[in-house]
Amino acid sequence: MNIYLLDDIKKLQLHLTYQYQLHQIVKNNQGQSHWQQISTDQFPTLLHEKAQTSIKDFFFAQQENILVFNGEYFQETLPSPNPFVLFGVQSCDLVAVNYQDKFFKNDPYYQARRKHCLLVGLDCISPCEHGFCPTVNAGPGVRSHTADLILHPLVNQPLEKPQWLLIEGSEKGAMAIKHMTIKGQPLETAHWHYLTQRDLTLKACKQKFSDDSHINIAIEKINNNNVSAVFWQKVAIQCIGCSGCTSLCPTCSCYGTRSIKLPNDNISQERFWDSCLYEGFQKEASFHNPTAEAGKRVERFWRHKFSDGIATEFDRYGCVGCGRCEQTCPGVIGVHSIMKRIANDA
């Protein structure tokens, strides 16, 4: 795979818009970072900040109709989006998409969207609030198999003259920039020593993360069954079942379904994001509920993120260290809070 030097990122954005709809993280007037489709050629600056909502809903839609029933037959209604590029995705979210790609490998709705997407990753060169990607092997640098193209901001560049490494991560990524030219010239190939510089920068970034030893201690306790049912029951008092963690978690994938009537009186089956923290998640029609106890549900959620069983199946833990649950949990049992309590008290 090739690496290039890039002085003007807007050239890359512009080039990609010839083939793709461009989506990028922007801030709204309240200062909130979120993904937005960029429809003008006034490309916003690349933000080194993860969006509050991960990119999973680009592929695994929050609500979607999966079929239509006309009274006689059921027909699949697959989405057919135009090709789109997610430009500037942080490593945690890319690792999560890679995880979801495996989970939804055979899901036609997920894959119908996914195959139209080009992922342009962006190396993080400083830690973010609540983030701990190095601890769970999900960042801060973009993993090569998780993005089609990788952007790395070169440090030690003067502010007014930023420079980027552009790294091909996949065949698809290479194809996307194959014909890209700048002022009539092909892209400038970068010397391999830039990759060394990238490694050093990422290593330095890793050093700047605060101490996350509680995460590792707690992972071990969870997998050695050293966390008692009583402990889970106690912390679960604080879970108000808001679904915030599962909504923001980039690797959560549970969904519910319901039958709905369409405006034209046809029937559809809708699938929508669900949360295993809801009391009703496993409740059967008979009211039998294997996880009626909140403690069991909270335990299940964290096991799903940190169990070795999952790690064996997916080659990694379910948690990618983005820290979104820590911010959004009203009950103060987001990832750092709970792992600290497991490490210290369980």
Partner chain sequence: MMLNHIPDSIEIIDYKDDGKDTRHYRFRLLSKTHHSHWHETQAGQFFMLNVPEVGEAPFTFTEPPNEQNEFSALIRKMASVTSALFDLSKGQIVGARGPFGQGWPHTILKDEYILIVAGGCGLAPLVHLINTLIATTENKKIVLIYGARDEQSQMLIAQQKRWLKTITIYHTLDQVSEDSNFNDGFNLLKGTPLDVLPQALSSFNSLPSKVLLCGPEVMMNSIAQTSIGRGIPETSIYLSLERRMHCAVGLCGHCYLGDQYVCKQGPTFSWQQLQSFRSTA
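Switching conditions: you have the form predicted in complex with its partner chain, so give me the form predicted alone.
Next up is only this chain, free of partner chains and other molecules.
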């Protein structure tokens, strides 16, 4: 793993645009952060904040045709995107992509997009609103196995000369910057002590997070089956089934399929995002529905986020501590709200 010093990350952005379509987080007129393709060399300032939506839909499309039947045979409609780079992805979202990589390991539609992507991670040096990534081992520093390249802002630098640490996280990342030069010179290799400085900065960042002990208390209660069915039913009254939490959650992967008749009489099989909080999500062909009760659906959702069974299967919990569900839930049963109630009352 090589590390380098950069005085200007715009030079890295420009270099990557020779090989990839570049996407970066920007703010709209309402002050909301979102991912956007950058098509010029006038690169926006790199934002140290998470986008309102995660990056999962770059790989797991919200809606896509997966098969076409012409009356004689089925034909796959695999996507073929141009190579693209997601520049400045925070650790929580990168850990979520790593989680999704395992879930969609054998899914050709997901993998067709995933293999064309270069992930450039960005270390967080201060907590974000609602975030609790250290509690679930998902941040604030980017894990090397989740990103191809890692950017770390070097603090305590003179304002007129900010510097960045650029870390190779994978062979793909190393190849992406192999021929990068600045003023005709190769990248400047950094001394290993910069990694120590990075560790100290990330440690200081962790100490700034709010006390999230209620998360761990609630996780233990969920896995010890100490949360009653009556509690889940009370919580379900507040759930309006809007699917805001499942749409914004970077690890949610529920989907459904439907057949659509095309104008030429061919039949298209479409895949679309679904939600386990919808009443009919688990309804079987026999009309039996194991989660007909709203309380069962809410319980299932949170067990998929924090159960030991999920942790065993995916090497971690299904929550990466981004806090988006807390931010979006109109029923006030996002992660902090629900886990505090479980810790204190359930």
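Basically, rigid core = biggest C-alpha set you can superpose within 1.5 Å across the two forms. Numbering follows the first chain given and starts at 1. Quick caveat: nothing in here was measured; it's all calculated off a predicted structure.
- In the core-superposed comparison between the two forms, residue 286 has its Cα shifted by at least 2 Å.
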